[in-house]
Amino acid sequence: MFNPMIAPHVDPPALLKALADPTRLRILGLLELEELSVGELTRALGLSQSRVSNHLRVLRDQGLLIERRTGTSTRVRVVLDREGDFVARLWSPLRDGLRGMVDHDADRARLQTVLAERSGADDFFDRVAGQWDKLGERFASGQARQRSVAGLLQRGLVLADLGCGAGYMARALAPLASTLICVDRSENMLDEARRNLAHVPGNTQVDFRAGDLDALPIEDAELDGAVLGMVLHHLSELDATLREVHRALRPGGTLSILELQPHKESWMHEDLGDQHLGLDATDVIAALRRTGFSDVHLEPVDDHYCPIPQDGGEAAHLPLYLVRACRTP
């Protein structure tokens, strides 16, 4: 059952005072969209626990949370929307302000991964959950998978695989597409694509063009969709080549992009030509919104990137994540 925490007389500037932390702010954000426990909190703002648990003593000081018991442990959650309440009113925008902040929405990719670890259910998929990708996810070529997307798609859609190198996310997006454009510097990396793409499933058009990034071989508004796999650590800076996709993709056209997160894998500057060793999502969708786009969220990846050294060292286990984003209609 749960045990309201209201304090019976609220002060309001030590009310205002406990708002207008930007770190007790996340923690709200993330508890109106969720119950949680400490542990579970801590690990989607990716901050210590005694750190949290300071900032929830202030804010159950407010008033503004509600504990529940389960089992051997304790949930919380906030009371934030009590009809003509005070707090209310004050959390409306402060609720919207929190739609701007790059942290809260790292914060919401970290709490679907806490979510997704959540398990308390002894049924058979539970049990077996460890072993599903050789039991249940074994497939001949996973288009089934692919199709079984794409007919939940429109149709005719013109697509881009932008630094494609030899075409590893190409050949996924080429069953969702009318016409695919891939564009690489490199016409090596172009005439491996070319082979690794030369027998296309249905009817999508497949078109190589050379250019670089930050002047893409596209014209404006041209894509309808574009993604960008495993790029962006290879550029010295992201501005340029971002507002260049942001030229080409029409009015409401999407970005995906999928990177590396921040690791200390130094021999693949020189073995794989990264400039960088990983990029921190923080940065990214700074950068995105810095030229135009919108709708701007981040996705936590249930993978891994795996290169290994050429002096035959052990494969590399490096963490991904996913960023999507618009062109404003």
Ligand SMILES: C[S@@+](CC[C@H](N)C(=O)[O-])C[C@H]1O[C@@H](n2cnc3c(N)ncnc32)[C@H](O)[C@@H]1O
Contents of the next structure:
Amino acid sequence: MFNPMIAPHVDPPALLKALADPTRLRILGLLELEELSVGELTRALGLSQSRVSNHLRVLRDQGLLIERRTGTSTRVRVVLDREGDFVARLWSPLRDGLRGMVDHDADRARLQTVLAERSGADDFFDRVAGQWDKLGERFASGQARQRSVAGLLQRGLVLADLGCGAGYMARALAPLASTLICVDRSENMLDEARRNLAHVPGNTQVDFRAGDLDALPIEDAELDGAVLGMVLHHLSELDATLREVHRALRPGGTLSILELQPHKESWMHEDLGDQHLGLDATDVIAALRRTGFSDVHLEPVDDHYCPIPQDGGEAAHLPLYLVRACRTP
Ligand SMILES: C[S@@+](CC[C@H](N)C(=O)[O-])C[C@H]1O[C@@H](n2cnc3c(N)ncnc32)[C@H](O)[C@@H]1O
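Okay, that one was the form predicted on its own. Can I see the form predicted together with the named molecule too?
Following is the full complex, with the preceding chain placed first.
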């Protein structure tokens, strides 16, 4: 028969079973004092998270819990005090019983520690999140971050910057590599690169090797990866260089080519020593396939090359592209 003092959703036998467990009573006792995340509750109880989660499921099934999202976590609280409610009347003597329980006293003591930790951490970070990049992200060299990230690679990488010039690409490669080989036929450019890479983060060994791209000073299969950054438009023909790069890469090694799309800035012949005014990506792709590369693909680049003419004219704004390819594994 319908009993007006029992809410329609309550299943009395299941509810009584849910409450007939000392751990669940401890949980209700804590959650009545404070809204807590599962992690906080676990620490306050001194139990395993899986055990606590199982108990919470039973209590949730009886409609005794409410969850609320706050920042990145979810907190749980109890609904035990609806006036005149069957649950409220059951809970009152159970709460009295908890007061004398040794376990509950210990729970309450641990709860104080958990709450003290929360106000020292969560609330603080909620307040300062908007300024954290200025407050808490200041490191002297960035070396620690680079090494943490590079440490995820299964083994050290041997990478090469081919036609390295003053080391623009090399500076980005160094933090990723265990050994970085910088090749250029201009000794003066290599000196500039040495200066620019004097303080690379991490323990990367940087080798500067004078040599021609047609006869790379690199052993067969020495490289895991290589970059040809803004270099191919300086060459009279591509195949000899690409064959050399293919030889120097290990099977499965990757080549990344950054190039200029064809353009009309003829002053770049004189001012920047360019042989070609950019290169058509289809010619580069065809040359890569001819010289044995596989998995060749073109990627757009959301960047431009912006050189300034020496006569003081306007800076150019030249579109770029990337082509990646692999030495067949
Ligand atoms: C435009 S710079 C690019 C430098 C660098 N990769 C960058 O992204 O800033 C071209 C470099 O390629 C070098 N280079 C051109 N042809 C070469 C060749 N056949 N062998 C070796 N180096 C070459 C030049 O000496 C020059 O330093």
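Residue numbers count along the first chain shown, from 1. What we label the rigid core is the largest C-alpha set whose atoms superpose within 1.5 Å from one form to the other. Because the structure is a prediction, the values reported are computed rather than measured.
>> Please state whether Ala109 has a C-alpha shift of 2 Å or more between these two forms, with the rigid core used for the fit.
In response: After core superposition, the displacement of the Ala109 C-alpha between these two forms reaches the 2 Å mark, so yes.
> Would you say Gln261 moves between these two forms, meaning its CA shifts by 2 Å or more once the core is fitted?
Replying inline: No; Gln261 is a residue whose C-alpha shifts by less than 2 Å between these two forms when the cores are overlaid.
>> For a quick test of reading the superposition: does Ala221 move by 2 Å or more at the CA between these two forms, rigid core aligned?
In response: No: Ala221 shifts by under 2 Å between these two forms.
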